[in-house]
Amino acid sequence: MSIPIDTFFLDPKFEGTLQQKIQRMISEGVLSARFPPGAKLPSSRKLAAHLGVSRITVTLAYSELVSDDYLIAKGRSGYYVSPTAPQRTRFDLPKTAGRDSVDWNRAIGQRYSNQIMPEKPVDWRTYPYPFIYGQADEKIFDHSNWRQCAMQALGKREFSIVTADSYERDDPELVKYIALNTLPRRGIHARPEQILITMGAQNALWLSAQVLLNQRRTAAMENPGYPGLRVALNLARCNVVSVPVDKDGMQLDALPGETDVVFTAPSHHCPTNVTMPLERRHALLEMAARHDFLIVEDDYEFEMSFLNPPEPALKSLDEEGRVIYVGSFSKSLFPGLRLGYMVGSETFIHEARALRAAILRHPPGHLQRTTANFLSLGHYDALVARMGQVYRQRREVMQTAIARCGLQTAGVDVSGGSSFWMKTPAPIDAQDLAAALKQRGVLIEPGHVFFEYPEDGSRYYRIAYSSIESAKIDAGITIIAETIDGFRHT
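Could you give me the structure of that single chain in the form predicted on its own?
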């Protein structure tokens, strides 16, 4: 039995090479039983002509399918579906499929979906002017070297390391690089026992909150501040105190005396981008010693200090072990990587490691080793330097456009970053502005999600230059100004 040539067509929605599309098309046909064992496939020449691809592409796809036992080659006869090809177990759907008689309002014991978080459009790349924060720019990223590092991690030499269940342990090469290279740049010395790899900074903040806080303890965070931290603190069921932010960061005189843990982002405050000066950092550490509280330092975007050298990390100034340091590769590599790290006393890290092990064991070994390879071979430093150059140029273009259009900035930038913190003229609501701009192909981020009380942030919004080309920035800023002007005249 031969499979008709008209059966074969490439899925335009599948993102991959032509060879991968052909392999997927045939493997799906075999797995779904549309291509039964023993069925003959078209010759590579005929299939190539039918699909409009080169013959070598089809031949390579056939060869890969043979190696995976989807196909077998019979001399000059051609390619056939293997009699031992993988098959999916098929079950008849029950007659009650799709019915749900559970009263979930009663069944759910705790709710987590009522937290206010920023909305990230999945299709943001399709918009002409995506001033969206925290997404990777594929034109800057080092695809080739990252691919080589991933292939190296999956090679025979490292295969047993990246595929093993390491229980609560982390990749020693990644921990070693962080200890000997990353942390010393921030003036921090740490032993491997004091370092824990996390699933990004969000996971590190959650672990810190769970280990350090309970219903009888008080945590202080910046207002406005990172909404993911507020969620983590709410889940810890502690008393949360919101502390105002000025041009130098967290206002220390607003810290309550009963504080147990202070969470702060001194390098690049989220979302205003202000940097805490050295004097206030020392003052915060002195207060921590005097009032006996701990500090969780989110060293957010310190790599993006391309305007001025970064201030010393709080952890580097800490002489009593009161600071827990949180770092991440999400902004400097790509957010989907979900790899970060935390540094603290060995006792704290021991507890955080045990909690992490109970939830997810450890971050994926392949990602840890790929990242370790990328770091150790110098690709990471080259990428950060390239990002700094590109961001500096984009920032200058955006700053010029903002000034030309008369838009109001609300944040104070002293070292760099990847965004501007903005404010609308009264009484324009930033959510209404965002909705109107979306209709014109412009994406901005309303700022209400960063405040303890969302109504306090109704006129704030953030525009980032990390995911938009320099050539498009001026036109996008012009549309923002035109839309704001339109609100004024309605």
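Having seen the form predicted on its own, could you give me the form predicted together with a further copy of the same chain?
So it's only the chain below, everything else dropped.
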């Protein structure tokens, strides 16, 4: 049987190169049993003419399909569907598919969807003025070297390391590089067994909370603070104390003595961007020793300290092993990578590693090795330097526009980072402002999600410059100012 030429057409939904589209068209035909084993394919000349593509493209697709055993070549007589071609076992779909007679209100043993988290529009790229926080800027990222490092990690030499089930272990190359090169920049000295690779900082905070806290313990966090941390603490079912933040970070006199674990982002507080000065860092460590509590230090954005060198990490001042340090590659590489790390005493890391193994085994080997390559070849430092230059320039444009428009900032940022923390004139609600701005193509982040009581944050908002070009900034800030003016006059 020959397969009629008319059954071949390139589905516009197919992605990839022309050759890939042809491969997919034929493999789909074989898998769906439309093209049965033994059936003869059109000659490459005929199919090329029919599809309006070059003959070599069809020939290359046929060769690939032969190597995947979809087709066999029989000398001059052409290509046939292989008698041993891949098949799909299909079952008739039950007629009842989609019915559901379970009482899910009863069946759910525990709810997780009732947490307040920032709403992040997935289509932010389509807005002309995305003052959105925490996304990678493809115009700055070192695309070609990342690709090269990813390729190297997929090479035959590293294949076994990258594809293996490593159980609870991490890529020793990445751990070694972090220990020898990344941590010393923060004044931190750690052995490999004191380091755990995590699925980003969120995963590290959750693991810390699960290991250190329980229903009888108390955690303290900054208010406002990182909403993902509040979720992680709620999941640990501990008592949570909110501690206010001033221009020097967490207010230590508001910290109750009976706290078991203090979570803080001293070098670049989220969302206000304030930095805790050295004296307060020492005071916090003294309090920790006096009251015997632990500290989890979230150092998620230290690489972005382009205005001033970052203050030494709390962990570097820690003489007693009380500090657990959390780092992340989400800001310096990209958030979709989902890689971070934490550093702490061996006993703690041992428990966190066991928990990580129980919930997901280990972060994927390929991503760990790609990152290790990118770091060790110096591309990472080059990228961070380039990001610092771009951010510094954008920050100046932001500052000038904010001043020109008379917008009110609400946090003092001495190190750099990628955002401004702002306040609306009373009584404008930042959620209303954000909704109005979205209509005009401007994305800002309303600040209520960072507060223990969202109403306390109703007038705050965050505007970031990590994903908006310099040339767009002034016009975007102008629209914010105009929209605020519009609210005042209605």
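Quick caveat, the model's predicted, so the values are computed rather than measured. Numbering follows the first chain given and starts at 1. Rigid core: the largest C-alpha set superposing within 1.5 Å between the two forms.
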CA of A435, rigid core aligned, shift of 2 Å or more between the two forms: no
Core-superposed comparison between the two forms, I22 Cα displacement 2 Å or beyond: yes
CA of S316, rigid core aligned, shift of 2 Å or more between the two forms: no
Rigid core superposed, the C-alpha shift at A33 between the two forms in Å: 4.8
Per-residue C-alpha deviation between the two forms [A49; rigid core superposition; Å]: 8.1
